[in-house]
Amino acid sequence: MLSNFKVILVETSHPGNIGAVARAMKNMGMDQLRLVNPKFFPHADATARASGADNLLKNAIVYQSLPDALADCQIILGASARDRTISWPSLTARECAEKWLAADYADTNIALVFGRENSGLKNHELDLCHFLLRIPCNQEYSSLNLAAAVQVVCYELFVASNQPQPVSVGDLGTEPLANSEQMESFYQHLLETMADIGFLHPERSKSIMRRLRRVFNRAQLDTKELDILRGIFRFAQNHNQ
């Protein structure tokens, strides 16, 4: 869904930053990387920092000038943290994602242009851009690392694209939730276990159980978790005999 967005790096001085950008892009499902006059590329440092995003480096296109890199792009956004003497229309990364991820722009090539690590984009390069691309951050320290800036923009695009995500980690969510009958049996077992180990005070049993019900109801135990807890109860009961 994001293949029409092109990340363009202008005169990157450190090859490691190119690799870090490639990794950030791959994290967010983007793979269109263009380089304008990189100081060193290809380079071992770029490959090392890419950390598995080697395919982005392999397919990156190198251009001699920014106009060449932008030739097939209809919408151009230049990233800039500095205020400019001439006013440019600007958008935040989130506004960019909300504006151009509509179906109407699916066939539109959109350039995200990032400048040099130490000085960003020059004014004549911004003249080629339709919008300034802003990343809201601490006004007292607003200069982001190149890869971090690309990561933020790509993240906003990825989230706005509503791409499906796994809803669980590991085996979480694979077991059915315990039903009411199973939970009532669990609470009875819990009550018996507390009595067997001498924890329960008969005069306080109702208030304690009420609070414990709240705890386990909030947890929404699945059947596997219920079996584990009841196994612990049985172990405690057997060792208390």
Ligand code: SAH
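In this text the structure is predicted, and so the values were computed from the model without any measurement. Positions refer to the first chain, counted from 1. Between two forms, the rigid core is the largest collection of C-alphas that superpose within 1.5 Å. First, how it differs from the form predicted in complex with the named molecule.
Annotation for Tyr63: C-alpha shift under 2 angstroms between these two forms, rigid core superposed. Once you line up the core between these two forms, the Cα of Arg230 ends up 2 Å or more from where it was.
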Given for the second form:
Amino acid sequence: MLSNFKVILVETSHPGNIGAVARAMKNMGMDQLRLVNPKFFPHADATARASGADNLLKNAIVYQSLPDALADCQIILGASARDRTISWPSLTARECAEKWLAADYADTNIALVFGRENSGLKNHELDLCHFLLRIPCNQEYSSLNLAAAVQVVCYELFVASNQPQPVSVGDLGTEPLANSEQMESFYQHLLETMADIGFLHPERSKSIMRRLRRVFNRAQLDTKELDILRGIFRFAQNHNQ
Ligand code: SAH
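Which structure goes with the form predicted in complex with the named molecule, now that we have seen the form predicted on its own?
Up next: the whole complex, starting with the chain shown before.
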């Protein structure tokens, strides 16, 4: 039921936390664990803390970079304890569970990205996310232990998945949603096109690209829509030569 949800841990320092995450996931019926550059893995502390969930560790996929881990994901949620100066749209863990468990999304890969124990997720990593995922808690002390954060999010998904689901309203088209790899190459093409037509210089593009990412993330493009937009970019590039 929840196998379309992928838990992704970025550069975890303590292998014990990876084991505790595996246990937290298995308790809540989830089994898709991805690790981006873990400091120590596999490791005896991970196995010990996983208790009976070491099969999740065995099946965990290790990636060299976050974009690689996200390549086949269509919806990406970045869990963060911190208020950011740049405001990404945000959802609580419960809102996320209610929103993304609808039957329409059963075939959509949804990534839940969790950051480093000491420094969380970096802004350029959050740029890859459609929403910030927040666990509401004490504002004065808002940073949960990594495995505790995964536990709460998976618990909300588990509880919501046992509620009767609203009947599909068919608000998605027939085309599959674009995945992260396709969106990243779309953003690259957009940047090149804007440079080609003289709209901006790539080196001064950081904040405008961040805003444009927000626009397209809100739109949740499908692959057909992406093709149309890229066709427009190609046309603009050709007519600018
Ligand atoms: N000290 C770090 C927090 C690390 S906690 C910081 O300043 O960002 C490790 C990870 O657990 C975070 O990156 C985040 O993914 C998750 N997490 C912890 N508390 C959270 C909360 N209240 N809401 C959402 N995610 C949280």
